[in-house]
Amino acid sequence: MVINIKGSVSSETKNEMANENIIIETKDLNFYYTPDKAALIDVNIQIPEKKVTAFIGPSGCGKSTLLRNFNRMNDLIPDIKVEGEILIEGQNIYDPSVRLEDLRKKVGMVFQKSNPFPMSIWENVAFGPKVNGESNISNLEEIVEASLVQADLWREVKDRLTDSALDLSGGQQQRLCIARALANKPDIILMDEPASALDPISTGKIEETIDELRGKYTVVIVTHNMQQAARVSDYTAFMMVGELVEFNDTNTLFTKPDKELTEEYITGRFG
């Protein structure tokens, strides 16, 4: 297959987007794990504020690679190069005056497999707020019981919030890493294939809760599940071999591509 790449994005949702709050930009970004090696090539993008946005593309194309730059997480692997801006709320996050801490505190990240600590419930989701210097028992509570609740978590755990999280079934260990993410009070969350190894159960509970997420942060979620992608973001960007190729709303991505390559890819001609 001859793949020509140019990214691109519909005039309509060029006027849809001008009523959007920017939240994340890149521009020029180009990102190498080794000299010879470009994992992202020329990406421009703008995610708006408080909506869900989904990365698709087939493995190796980039799309986790582009998440785990917004947070500066590519920065544990050594020999990596970055060129280019990443702009988050307008601020270059790769700028020498940005902490790294801070950076991680507004934007939090849920990994694919769920990484619950080997402590209590209750302190899982506490541990952020508290290394960030809050030691009032009683917002401690507080932020427990709303970060369980906005994961869809309290009712099942409330009566055995001293257990180990350890205990829990993969779904909700997977749900109570949203909600560790959601204690530290971010702007952004995002989610590397969240759903990827859990059943269809508790993946619907992992999509329900991304939707009541949705106008209160900022969501960007890495899916291979196209149905996924089309059930729970706004926008969808399609990605090939480092490369965006197109970025729409949601709706207009999956029905009426601009890309012939995106028909392609969605409607199963690859991939």
Contents of the next structure:
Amino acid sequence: MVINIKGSVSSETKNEMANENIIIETKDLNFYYTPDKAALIDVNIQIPEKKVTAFIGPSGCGKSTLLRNFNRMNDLIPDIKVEGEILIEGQNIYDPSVRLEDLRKKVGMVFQKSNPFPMSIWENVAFGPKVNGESNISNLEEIVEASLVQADLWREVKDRLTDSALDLSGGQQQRLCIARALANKPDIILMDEPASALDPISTGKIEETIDELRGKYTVVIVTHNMQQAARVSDYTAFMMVGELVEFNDTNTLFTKPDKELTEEYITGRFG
Amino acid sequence: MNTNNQKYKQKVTRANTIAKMIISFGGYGVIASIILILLFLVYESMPLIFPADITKDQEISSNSNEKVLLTGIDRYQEVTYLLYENGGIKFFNLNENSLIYKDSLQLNDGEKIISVDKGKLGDELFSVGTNSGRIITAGAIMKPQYNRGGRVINASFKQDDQFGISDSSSNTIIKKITFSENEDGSRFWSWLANARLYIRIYDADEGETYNYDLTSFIGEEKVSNITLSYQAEKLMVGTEDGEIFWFDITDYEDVQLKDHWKVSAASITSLSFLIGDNSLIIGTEKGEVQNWFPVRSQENVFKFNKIHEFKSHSSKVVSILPSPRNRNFVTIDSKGGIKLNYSTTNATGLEIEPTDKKIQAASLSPKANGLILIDEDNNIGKYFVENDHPETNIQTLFGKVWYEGYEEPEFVWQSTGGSDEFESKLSLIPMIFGTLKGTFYAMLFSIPLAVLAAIYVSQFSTKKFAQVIKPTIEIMAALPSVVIGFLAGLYFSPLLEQHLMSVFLNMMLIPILFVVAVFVWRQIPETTRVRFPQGADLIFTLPFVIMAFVITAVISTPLELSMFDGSISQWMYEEMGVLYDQRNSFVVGFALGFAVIPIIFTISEDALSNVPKSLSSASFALGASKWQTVIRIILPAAAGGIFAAVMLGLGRAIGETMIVLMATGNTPIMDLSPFNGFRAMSASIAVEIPEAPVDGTLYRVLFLTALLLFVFTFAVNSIAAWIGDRLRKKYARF
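To complete the pair, please output the form predicted together with the partner chain; the form predicted on its own was given just before.
Next comes the full complex, this chain leading.
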């Protein structure tokens, strides 16, 4: 099967997004793990502020790579190469004047597998503000409580904040990681398949939490679960082999996709 | 097909079973051999603290009711002799219970032996004093002869010389006598007759005889007992009022009263020196037993000090038998009670309760492993004395002991000496101290270097650098420790001594200039710095370190000349009292540290690298810098592993032998100064093993040292393993 993936963002989407503030914008973004093979090819995408945006696509399509470029986590991998621009709030994040620490404070991240630090629940949540210079205990207390409330974990852990975070269940640990990201008061939260390692009930809770965050934060979520994308996101981007195939509001993308390829993917003809 | 399959399955099962057996055998074998080694070490070292034992071997009757004054036994404990009041001497074969030889001193009619004393420890020579003022010297000789039938002890008797002390001899009774023959063959007699104290010296070199009356020195006091030291340098006189008079008889022409002092309220009933002529054992009317020896006082004169008070007898002490071998001695009281004491340890190893049968005469065998007792019914009792390691007990091995010639109780290790009179001083504390000191300096040098290097290599350096540096450091571990010890002891330590000033200067300048380098580097704007490749910071510091070397090279000699009179080690000794040994703890710190660094580095680096990437990613994603991530996340997570690495390094340093053997000087002193040496337990074993006869005290003490070393390293390694295990469980969830 020859797949024509030379697509572009449809004019319709552009009209819809005209009403939104754009917070992340990539311009002709090319990304290489190894010099001879591009993981991202000419990606141009504009992600609206305070909305939930989902990236879907088959394994290896580059959706996680794109997400990890937004807070430059890919910098930890040696010998990578980036071409093009990523603008966050109008600022190119690959500009040498950008401090990585500031960028990552602004752009929080939740990983695929929950990774709480081997410390107490309280210390986990307070870690971000602490490394970013907050030392006032009462401020920290406030931040920890507010973050845990937002992550929908406060009721469950408020009596055992000094217990080890490793004693929490898998779903609780992942929500703790969300609370930890929220404690930095970020503008953007990146989620890399946050529920893929969880059971359906925990997944439901994570989705509820994401729903709570809508309108307050810009959430970008990578998922290989199309139902999840449909349930939680306002906008959805479909990617394949390093290219952005189609980006539209979720409803439109799932009901009347522009591209045949998108249609084939969401109806499960490949994936 | 089916049967084939069946056969194959059986084959697999059989192979499985055999493999399992071999592997379990190997595993249990290792554990069993470790336990066996431990048990063997315990088995070999336990006799050190076993108490003494006396068992009665046999008792024979001498078939006589004449009073016995003296007895002796040969080194094989086969023949014993008895000297009777009438001058008769009889030799008995103890194994055959038979009289083998009989002779007599030539006494006049009605002449009786009143007092007697042996001239040397374990020797047959003795002098007797009679009731008619004669002093006769004689020898009871028991000489082994070897022929086809085996060993035969030949007994013989010779009367040597005699002299009368007055012409009107009929009423001059020699109440007490003490006699010594020194190694020149000069003979010394001191005796008490008619309430007067005399001394006679026969100088064998000159053929001269000197006679003195010492009564005037004593004054009003009544002499109750006298003894000459074995080399006849001291004459000690005890009185009925419990005073001791010390005469110096080294100058034959001028015998001097050196000192006198009170030791007891009771009369001195028994006096004897122990081997070595230092310890004076005093027994009194009340049964007290005391040990005194001369100690240098603050005025730089020797004065006898009371060192120990032993367990008291219930009645007066009538006899003290010093061992010809060591600082053991037997005390006998007037009711037949016997105690076996050891002077240095203040231990009474054995007691035999009084039997109300008086003991007329007693003797320890020349090897101090047998005892002869003649009771009032003239029965000869022969006993085995089992007391292989009297000089060691928990106190002497691990506590301070006041040895003869020392000014105060100390921890001393001095296992062998030049003469038979030498007493082994076997405190293990200096060695334990040495091991800990060496380990301390090695750790002081290696922990910061190894752990910081591990942090740098695992977290900050470029991959390429890490790929070069890791194997390089690991190769260091393959260097035989004898090579490191050789280089340290024979090359590095003289070099260090020669360039001590430069080394000190470098130790100060390199860190200072390194900090300066970092400071300068920080002045470069961050946006510029990130453009340099990773690792540029390290290269940037290099010129500063080189600068430190250059500055040192230029100023070290002039500085040493102007400030430290040209030699800093001399200056340290004169101004600060710090003695600089060429082979010192500083050198060992380097050399041993060098041996330990690869272990600590490799394991720490592994621990740091094995901290789950997800943790550092989470930290970075929260805006933490590299440094914050290392300090707050990676180090705490790897702390257990680093601790285990340090403990394993510690275990290696404690057990390391060759380096400490070659680079320390092996001086068993206890001084924390980095500029003098020490002796480690492992090196001590290596150094002393050629000096230690099998089953001897030193041999067993070395086994005890090995046991301690085993316990030390076992404990350290077990702690390391336990921590490592806990750590693995803690992080297994990632």
